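Okay, so here's just one chain, in structure tokens, the form predicted alone.
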Amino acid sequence: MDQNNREMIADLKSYLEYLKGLGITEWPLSFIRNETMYCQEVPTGLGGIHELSPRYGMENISQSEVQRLEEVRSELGNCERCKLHRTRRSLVFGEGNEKARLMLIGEGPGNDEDVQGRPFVGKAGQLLTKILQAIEIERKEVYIANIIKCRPPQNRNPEPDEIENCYPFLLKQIQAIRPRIICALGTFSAQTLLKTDVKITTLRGKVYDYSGISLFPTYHPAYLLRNPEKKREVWEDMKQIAKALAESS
């Protein structure tokens, strides 16, 4: 067995241990097939944050295998893959520019989103629109999605099985859009995408490589509504994103 294979097996074992720690002991075969974008786990030590290297990136997916967004939505259907379908009103797939250079990924729909079937349309969404406008980006220019696509009851945190069932579809959305930059909004978005339990307070302010896509974690707009003193930190994060977009044009 060559060194590359040994490293791949070691990486896979580490990932399985991570999932086990979340309480995930089994998952659908489709999840395994679609786990094609994967970042090296962020070290949990406070001094160990660094840029990530992709383990299995989009370069392993041929263009013919990449689905269009409408195909991903069709495959998702009237999803009943987890318990959230019992209490949701709407499935919130995502919306925006299908060729967006910037993709924003939140945590999950709230009540307003559940009613309208659209992401970030409540007070947090209105703030997000203003944040984008502050760096001269209109909402219609970006694509917005969430880690999970159905509202958890009482807006509780997403649970591991719910994330597990939604994540393959989020990956397909990312593959279809192929953004230059991802902004991970909030704890669950950043931790899920970066495969870590490091707090958002430590993750934000840095850029990570997500299979060739620059990933910037920052606070969720709903958190800013409760903690307006954190807006300055988000402003610094958004300036980094604006600079990265300018450099990639």
Ligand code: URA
Given for the second form:
Amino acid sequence: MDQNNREMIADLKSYLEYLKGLGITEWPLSFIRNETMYCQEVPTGLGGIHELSPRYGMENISQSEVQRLEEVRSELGNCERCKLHRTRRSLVFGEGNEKARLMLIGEGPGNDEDVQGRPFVGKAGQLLTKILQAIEIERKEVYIANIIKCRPPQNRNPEPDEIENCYPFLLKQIQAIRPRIICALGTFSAQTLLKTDVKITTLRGKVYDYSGISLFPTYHPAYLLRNPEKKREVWEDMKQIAKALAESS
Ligand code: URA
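Condition change, the form predicted alone to the form predicted in complex with ligand URA:
Now the complete complex, all chains and molecules, led by this one.
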């Protein structure tokens, strides 16, 4: 067996382990026949195509202004900067390892998160934990946050004034943690961080330079719950993240 075949089999084996970890134990044969199981190479060159708007960029925070996470939390306080404070039950600041090398950023709290005051604790969060485990990362090792910290009513998309008020605090969290890698979960997170309206299907599979931090967009776990066939692409993205983490250690 040549090297290529060995690598292909090893890759297929780890993909099947990943699916097993996500609770998938059966796979329709028709799907295997129709899909290219071994994906093409994912471009990973640094130097992203999208520039952050200077207004939202981390460049705007000078080194002397960098706060510790607890200072960011206390500055945020019992935030009433936008209308979402009227309908929220909890402000979901974010949680995890303050020295995380990987930071995951979702859209905003859903109902479960609003009740518990913690990010990604519902069904999508459970899937996220399994996805991380598939690349041998425990949830406690990473930091998890959202673009906005309060649940929009009926889980509607966050509105511009809500992002405007909340986003600077996310930037301060990123600055405090200074992760090596950010994984943007879903359309909204990727588009906000990269200041673009390019679709997530185009954005994912590439790496972007986010003020010196490598940013990998991928599909949101909630989207995966509705579209399980997209797990293959997320697996590819997660492998790139694992590789970049290993290379940056
Ligand atoms: N979806 C998100 O984007 N964030 C959460 O915290 C939970 C669900």
